[in-house]
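As a starting point, one isolated chain is supplied in structure tokens, in the form predicted on its own.
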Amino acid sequence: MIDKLIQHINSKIENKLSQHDIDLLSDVFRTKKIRKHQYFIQEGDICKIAGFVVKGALKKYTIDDTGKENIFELYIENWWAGDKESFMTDTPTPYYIDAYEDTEMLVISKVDFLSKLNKLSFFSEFNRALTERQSFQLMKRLRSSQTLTAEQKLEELQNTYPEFFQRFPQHIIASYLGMTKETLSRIRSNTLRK
């Protein structure tokens, strides 16, 4: 498991990972496996790990007071699950994560994420352009929720991430969207009748 892992860093970086570097990485990072339905985090709770996930899929959200789920964030391989912000400030997550498929991810505590791993010149390089795609996909789906039709944030996520339309069903994806599934259905329709 920890090969998809050297091959997501080295792709991400300039200089490839050294065989220390992998040693390490194989040192400081454990196989978690989360089955369907299991939670790998819930609201209330401090963010003590940040996996990477290796196979599966997993969706970030919260519960409104009438018990709807809203999904901020869909995890699938190669993606990093948890929550940064409750991760590095030990503050309580205001989200769920739980797995929507049997989920094997690799995972890593904050104490050998601070002492061992965030002081390495790859993982500098790899924080920072990781950042730089989560920052960005932040702003361009802001944007999408403000300024796209519901018909305009379909496409574009069908653009985007057409693999979420094989691995997540249409309740999940619209509230990702930001839509309520009827809502959905209708574009959905709508587009194949064109």
Second form
Number of protein chains: 2
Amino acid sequence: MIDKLIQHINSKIENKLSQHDIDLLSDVFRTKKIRKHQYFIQEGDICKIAGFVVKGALKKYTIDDTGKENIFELYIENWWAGDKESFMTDTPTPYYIDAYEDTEMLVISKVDFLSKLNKLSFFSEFNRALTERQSFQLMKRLRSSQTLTAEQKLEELQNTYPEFFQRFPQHIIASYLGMTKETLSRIRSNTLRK
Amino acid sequence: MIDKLIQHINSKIENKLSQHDIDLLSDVFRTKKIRKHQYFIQEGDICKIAGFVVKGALKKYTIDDTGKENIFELYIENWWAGDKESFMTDTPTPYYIDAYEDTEMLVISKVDFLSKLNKLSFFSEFNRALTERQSFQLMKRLRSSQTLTAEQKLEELQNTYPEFFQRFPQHIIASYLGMTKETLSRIRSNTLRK
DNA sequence: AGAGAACGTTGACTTAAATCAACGTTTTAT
DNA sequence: ATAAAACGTTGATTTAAGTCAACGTTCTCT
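Can I get the form predicted together with a further copy of the same chain as well, since the one above is the form predicted on its own?
Below is the entire complex, every chain and molecule, led by the chain shown above.
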């Protein structure tokens, strides 16, 4: 199971991992299974672990005062799930993350992350690249959120992460895009008609 | 002039900079002045430099097909201006950055950034912290963009960056918040009335 | 196999914010 | 000093998307 993580890290760094690195990774990551509908984190938690999705699907969202879910991230295989801000700064998370499918993750504690991984040059390089990439994606999403119409947002997501449409139902995709399920449904029937 | 940069970096890292570090920084950063209305970067540029604002104010924006400016970032003293994605990945930027006031910056080339700074542990620590912080802020802004009303967005900005309201006119603030100047004006007159 | 939940669609109506336009005030440049 | 540009406000109108509600279909669990 650690293989998928090794592959993932290898794909993002310059030099392949040594056997020693691999042993160390096997040591600090542990398996965590989350059944459908179960929480990985809940609002108010101070996140002590972060997780790499080996198999399954999850969603990250807030719940507003009317009880509505606002979804911000969707995770499938090879994504990192968690609230990095809560993890790094020891502050309560505003998010929930729960499994939309039965999920298997490799998780690491903050203690191990800081004391064992982050001082390894391969890992800090990997982590830097990942953080940077996430920040580019966030900037793009903010831009889309502020400038695109609902129809354009849908089209962009279909180009960027087509796999989401295979894994999540429409009402979840709609919330991720910041629109209602009704709006998404209408856009789809309009664009099909063309 | 380099003093402001030194102070800024010192405030974000564990151990203070040594004289040697300071000399090195003085060496790789050069001064750049930008007069009001002049560009720092333009759409299509591959950004070869990034800059620290010593004095002045700038805005980062795209221009849509109708010619409208959509503002995404505002920079004043002690902010880093540039398109990091273009800078790091050598891709054309979609943004313009221009000076809203006469501005003085300390700029660094990508070559020096990679070959001289990033291998210094104090700088990579600083850079990591900065990138991480920006990514947290972006997540928060995306969340606000998707879940808050215009009135709530204004209130949040007044709490987060009250200094922007002293430095930029309302129509620029409005665009930064993803609303029109008319909407911002109406919100203000409504909330004053209360 | 059957009940209930989850999901997607459609229609009628509402609403927050955008657009369009006009106008007064302030700032800027020469 | 003065003309032009930049800025902010207000009113009338439009519009994209949200809300509310009903209904049919498809999963899912036991």
